[in-house]
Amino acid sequence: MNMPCKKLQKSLVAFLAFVLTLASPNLLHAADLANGEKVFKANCALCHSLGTNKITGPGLDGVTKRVPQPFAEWMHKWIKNNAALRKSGDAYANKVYADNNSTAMTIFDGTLTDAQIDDVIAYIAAPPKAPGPDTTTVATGGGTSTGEKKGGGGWGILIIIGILAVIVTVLRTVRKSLQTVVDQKDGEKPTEERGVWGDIKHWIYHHKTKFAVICIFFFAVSTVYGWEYLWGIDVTPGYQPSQPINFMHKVHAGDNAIACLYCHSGAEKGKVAGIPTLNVCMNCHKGIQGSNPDYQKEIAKIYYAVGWDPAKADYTNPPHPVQWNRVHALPDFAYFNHSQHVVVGKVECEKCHGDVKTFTTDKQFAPLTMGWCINCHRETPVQMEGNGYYTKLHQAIKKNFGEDKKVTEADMGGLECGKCHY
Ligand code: HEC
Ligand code: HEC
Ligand code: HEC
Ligand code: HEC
Ligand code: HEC
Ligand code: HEC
């Protein structure tokens, strides 16, 4: 190939490399947010919502505006070690601590890397749009499962690839016309037209090593993604089946502050939390017929199901039992017991089920994988106080492990296969 053409090709490669460098922060950024979301769900969602409602910690809506600026710097220090930041005399840190009844937030120094903390800050600063609380659409039915959307970066990457394709096409055209000019000047026969595919083959033929490296790279990337995808099969956080009556936890456990255990009394007593029978509903709904047409329509379904005639105020109609669609289901070979967690472990329902008080339709919050159970058993300190029945046992454990060590469920045998598998 002649000189000018070689030069042109070099500058073309350089230009492409330049475009790629420009594009790569975007690619990286997309990955950051996805990772930030993961970090958030695994470490922060137990205590923080992205809305305005408080769980254990304040809702993080607008937090980047209320913390000291630049927010990323302050939040980094806070998330890494909030106790240290408070000790350093940081006024805002002490204020937010006092405002929250001096409930200490977890220290993440050692658990999260600096990069993970930055990712989660990026995610909090720009979370994907959450569907607003929706109280008007009642029983739209229809929907089966709205699996959680994974990784929002897909479109960005497609757009970048599209732009690159356009640039490559333009550059090819430019090169071709230049080549023709050069050829004409040199008095050579115009170089033969090979077409895109021909060009690619030509390039591969002359750059076998580079081609092999590219192949290996793509193979490695697809293996990694494929592996992650396979791990995700049948893991369904976000699973949200429709229900025969559009019962809203938001209206009951949220707005009307009915205790979870009023309806799910089983959670305190044994393995299964249980779904309340419609008789429990009728304790209230004999009197409450609904303050708006949407509610009335749904509450009428309870009356139909139990055979209640509101006009006669009596159970004179035939009953038509309701079948709720189950949201959570562990495989049969795994043993999970609510009272072990709720009563003995004093784990809040929200830790495993999310902020149910705001749900308008029930959904699965946690992944319910073995890894999820195990992680929590590794991290959660056993509640030593206020469990009369176990006081003696706990004192013995303290002696064993030393007063100061955080005794986790894992230390007590919570990782033994037989505890969770029949
Ligand atoms: C065990 C519960 C808990 C966990 C887990 C937790 N936080 Fe917090 N967080 C709190 C509490 C409580 C506060 C309020 C300040 C205080 O009392 O220390 C807080 C405050 C904050 C604030 C300041 C809020 C404001 O209104 O100014 C930010 C930001 C924050 N947390 C981010 C995070 C991030 C990010 C994670 C996950 C990496 C996380 N938190 C995990 C409980 C928690
Ligand atoms: C007024 C009664 C009532 C109250 C109070 C109530 N629930 Fe429920 N809950 C139900 C009914 C009925 C269902 C089944 C229908 C559905 O899934 O929407 C249900 C379903 C659930 C499910 C999903 C069950 C499954 O199928 O896997 C969870 C989890 C749950 N509730 C947790 C809670 C928590 C946590 C609270 C307290 C914040 C609470 N509930 C308060 C009545 C109630
Ligand atoms: C402790 C009292 C109480 C119990 C028990 C109760 N409800 Fe309600 N329910 C209410 C109140 C209060 C409202 C709000 C009524 C209004 O604002 O018009 C309501 C509203 C509703 C609505 C309309 C809003 C919505 O969630 O879609 C439905 C449907 C409903 N309840 C179903 C049930 C079912 C099913 C059960 C039994 C699992 C049940 N309720 C148990 C008090 C109760
Ligand atoms: C440590 C985690 C954890 C806590 C805490 C927890 N749950 Fe559950 N919950 C689960 C798991 C796991 C399942 C699925 C159980 C199964 O399929 O056998 C479940 C299932 C349920 C169901 C479906 C019916 C059933 O029992 O299978 C309801 C309702 C429920 N939980 C309500 C509650 C309520 C109310 C609380 C708080 C009082 C609570 N849960 C606390 C993990 C938890
Ligand atoms: C949010 C944290 C958390 C999650 C998630 C969790 N656990 Fe636990 N689990 C605990 C705590 C805390 C205890 C200890 C209770 C105590 O103090 O003895 C415990 C105790 C147990 C025990 C009794 C162990 C013993 O030593 O006797 C079993 C069995 C168990 N969990 C099974 C499961 C299974 C199965 C899952 C997943 C489906 C799960 N847990 C998810 C926190 C959790
Ligand atoms: C804290 C509770 C817990 C302990 C301890 C535990 N498992 Fe599991 N295991 C589960 C749960 C829950 C599932 C179901 C997960 C799912 O459906 O994805 C499961 C699933 C499995 C599976 C099916 C494959 C899979 O990932 O779904 C195998 C195999 C398994 N466990 C083996 C073991 C062995 C071996 C041990 C001991 C080293 C062990 N488990 C200890 C809770 C536990």
Second form
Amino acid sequence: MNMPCKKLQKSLVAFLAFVLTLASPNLLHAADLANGEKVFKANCALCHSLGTNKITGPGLDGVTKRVPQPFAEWMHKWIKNNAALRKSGDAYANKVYADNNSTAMTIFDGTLTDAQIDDVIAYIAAPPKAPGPDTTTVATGGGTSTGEKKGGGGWGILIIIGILAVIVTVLRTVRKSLQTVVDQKDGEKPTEERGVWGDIKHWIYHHKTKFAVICIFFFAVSTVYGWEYLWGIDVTPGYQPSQPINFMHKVHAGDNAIACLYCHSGAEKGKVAGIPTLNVCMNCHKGIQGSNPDYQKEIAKIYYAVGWDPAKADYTNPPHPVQWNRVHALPDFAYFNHSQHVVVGKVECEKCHGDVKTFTTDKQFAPLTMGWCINCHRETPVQMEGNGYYTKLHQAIKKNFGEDKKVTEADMGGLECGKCHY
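Take the protein just shown as the form predicted together with heme C and give its structure as the form predicted alone.
The next block holds one chain only.
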């Protein structure tokens, strides 16, 4: 092969390499970004954020410009087996290793396929844009929600009372005018003005039976409504106080499907479900800083409370306790054990707490009255499957009631006073 042909061949190879280098970002977009996001969250998000903050490893914002080019090729080697890349003498790989306190990254060779690694690189190179401010209503002071209209019932009653007062005044004026005309026509002296109270006493004196019936009616109505009011004291379904940190159950339990017991582990193991410590929050939020300003504001409150410095990725700031506002409260003389209901009774959390995955901050769903609890004991069947500790007891129950009988908690003494009161 002559010299001009060799030069032409080298030129074509160099041009092809240049075109592939320029096209590599565009080729990445052909990768499966959805799968890349899934793989990233499952394998990478625990140590890396897509921003600038450091978790265990550095933030990945701008990483495609920092690493040797073409970045896709180098990142593929690094993700697949960073140890092998460092041993090969790659200068940048050893620099990254040294800059991060010689903390070795996980080797994904054999764990992730080449296609999955390419999808992750594509996702890192083109992360989803942060959405705008959250439009979901968040509980604020007083238990109301942003954009939620406050009840206008009080104003309506005042307006009705005002209208009735005007009507009564007009009617009394008309009556007085008509009485004056009648007196003048009959040639009598004008009737002496008795006033409102005088008119009432005059009517009562001449309508004693009607007045007695009205009194009995109002006494009965006031007794019924008074009893209902007294019975409902401290019964507050729908109560939703504001909280120092607006924890969004909809985002965590709903959108991200986090199990209730991950945060409220006490519900499975003890009497009280408990409010999770902020260390539980930090399991995720060391790396997750929020996708919009509303979330970032609340996550910043968590960092402030635990003393976390996201820039240094360390607990270098002073901690500050969080004073949560209580939502559910049972009287001291009433005994309730979460684990007994969750583990043994297999009662779903939604039974007492409502569809929490649709809530913003927590609110009271059930009335939690004695009657409500008793009704549940009367209707809820005993779960006899999967409770090995009670096998002998359940066998005795079936023998006593029959195999086909739906045995409820009430049948097992669940209505006895000593079960809940001591």
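The model shown is predicted, which means the values in this text are computed figures rather than measured ones. Superpose the two forms; the largest set of C-alphas matching within 1.5 Å is the rigid core. Residue numbers count along the first chain shown, from 1.
If you line up the core, does L278 shift 2 angstroms or more at its C-alpha between these two forms?
-> Shift at L278: below 2 Å after core fit.
Cα of L330 displaced 2 Å or more between these two forms, core superposed?
-> False for L330: its C-alpha shift is below 2 Å.
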